[in-house]
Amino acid sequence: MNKITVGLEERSYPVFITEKMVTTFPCSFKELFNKKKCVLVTNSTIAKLYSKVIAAWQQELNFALHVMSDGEKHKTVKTWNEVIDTFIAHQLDRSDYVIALGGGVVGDIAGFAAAAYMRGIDYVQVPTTLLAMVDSSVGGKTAVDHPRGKNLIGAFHQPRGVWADLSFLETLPKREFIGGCAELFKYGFIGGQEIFSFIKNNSQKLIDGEADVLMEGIKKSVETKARIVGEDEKEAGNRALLNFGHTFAHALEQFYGFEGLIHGEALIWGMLCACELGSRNMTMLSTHKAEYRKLLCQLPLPALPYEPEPHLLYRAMFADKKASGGKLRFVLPSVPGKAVVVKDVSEKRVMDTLESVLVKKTSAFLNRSQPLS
């Protein structure tokens, strides 16, 4: 078992990374909350796959169960409101707590509901996807989507703890696992030379899901995020680095109506765009292109539902919460393991990047050995 602390003074909390220890979680919750009332929020897929686990936990913790629909398209105010309705129906008060059992959508919605209900109650994250384990379950960002953009309605609300167990990944579809690998690979661009080298040297083992290497990759990712969040909780400075590739990725998700392209797949394209723009904007030295390309090309390139329209993607970026003062901010690669936040990138460079990567498929960072949409 690995334990990592997110250091936020009196709001610090542990992240436990375990394997085949899900049956012990209720004991941890009992110790933390001591017989308080609870609602467990999950989605229909997890409720079916882990019905026996949930039933066993329910016997020990006597929680109310809320099952929401599965998928990013359900990450809405309506779904969030239904979770709040369950809290009210079961008369949770400020001393009670919430368990978020699922991927990033469940974690974001349950966390946002916990943040808003009675102006804030406790919650814990139990991520069941690789993407949630390495990223979304840690850091306190909670939100729902709006038709105009991703995660536009939300709050910062730190969990009391995170319990990530690798056994949940045994039922994770390969497509979602690869999407989680994309988020893990992201830390190679921002977390320093050590994690860049680790991911570069173990990329295939990570993609293949080799347990020991994957455990180490998750640990290194969480350590990186914990350090950044501890330094900058609400994205006033270096936390913006966690958005590497996301300005492009969120625009793609919004363009496709949050269907047909899952977040991790959009992030693969987003990181390709970030590297292409880094090359065009000269934050990346040409001597590092080969290293970046080698890392990116390990990730299977997902097909796009249909050809995107660059001008609509560019417009969507301004609705993203990363825009500031009417200007776009991009996180671009600098040297292996490091990235920089850049403002005032010309519209032409962004549009040329979108055309090169997503339409003409002429970017130097694309893997030509894989089929392109």
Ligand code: NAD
Contents of the next structure:
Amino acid sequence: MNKITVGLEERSYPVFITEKMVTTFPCSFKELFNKKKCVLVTNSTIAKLYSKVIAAWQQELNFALHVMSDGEKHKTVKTWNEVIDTFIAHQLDRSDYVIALGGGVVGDIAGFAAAAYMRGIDYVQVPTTLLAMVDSSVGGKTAVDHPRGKNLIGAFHQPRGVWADLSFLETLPKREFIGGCAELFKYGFIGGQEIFSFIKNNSQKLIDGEADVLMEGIKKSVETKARIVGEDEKEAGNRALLNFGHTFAHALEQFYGFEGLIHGEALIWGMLCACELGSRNMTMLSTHKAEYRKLLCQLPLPALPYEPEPHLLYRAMFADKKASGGKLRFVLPSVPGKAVVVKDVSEKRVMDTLESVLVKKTSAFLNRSQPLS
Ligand code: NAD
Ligand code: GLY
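The structure above corresponds to the form predicted on its own; please give the structure of the form predicted in complex with the named molecule next.
Below is the entire complex, every chain and molecule, led by the chain shown above.
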């Protein structure tokens, strides 16, 4: 078992990364919250797959269960409102708490409901996807989508703890697992030389889900995220680095109406775009291209549902929360393990990047001249 602390003074909390310890979680929650009331929020897929786990936990914790529909397209104000209705129906008060059992969608919605209900009640995250383990369950960003933009409505609200058990990954579809690998690989671009080398040297083992390497990869990712969040909780500065590839990814997700391309897949394309733009904008030296290419090209390139329209993607980018004063800001690679936040990138350079990576698929970074999907 690994324990990492997100250091935020009186709001500090532990992230436990365990294996086959799911049955012990209720005991930890009881210790943390004594006999308080609780609602467990999950989705229909997890409720079915883990019905026995949920029933066993319910025996110990006596919670009310809220099962939401599965999928990013349900990450809406409507679903959030239904979660709040359940809190009200079960008369949760300010001293009660919420368990978010699921991937990033459940975690973001349950977290946002906990953030807003009675101006904020406690919640814990139990991530069940790789993406949620390495990223979304940690750091306190909670939100729902709006048709005009990803995660447009939300709040910063830190959980009281995160319990991530690798055994949940046994049922995770490969496509979702690869999406999680994308978020894990992201830390190679922002988390320093050591994690960059670790991911580069173990990329295939990570993708194959080799248990020891995966545990180490999750641990290093969470350590990186905990460090960054501990230094800049509300994204006044360096936390923006965690959005490497995300300005492009969120625009793609919005363009496709939050269907057909999952977040981690959009992120693979987003990181390719960030590298291409970094190359065009010269934040990244050509000497590092080969290393970055080696890293990203390990991830299978997902098919895009249909050809995207660069001008619409460009417009969608202005809904990005890093945009400020009508100007876009991009997180671009520099040396291995390091990225920089860049303002004032010309529209032409961004459009050329979108065109070459996503439409013509002739990115200089990818060094390929044939369409990839
Ligand atoms: P998800 O929550 O939609 O889960 C992916 C799919 O896997 C779903 O169909 C889900 O039902 C299924 N699933 C979950 N656990 C499973 C398991 N153990 N076995 C089988 N199936 C399982 O998607 P995600 O990739 O976990 O998260 C993506 C979301 O996270 C996006 O909305 C993204 O914006 C958000 N996100 C938030 C942050 C943050 O800091 N808050 C960071 C990154 C991403
Ligand atoms: N995933 C971006 C963040 O947590 O800041």
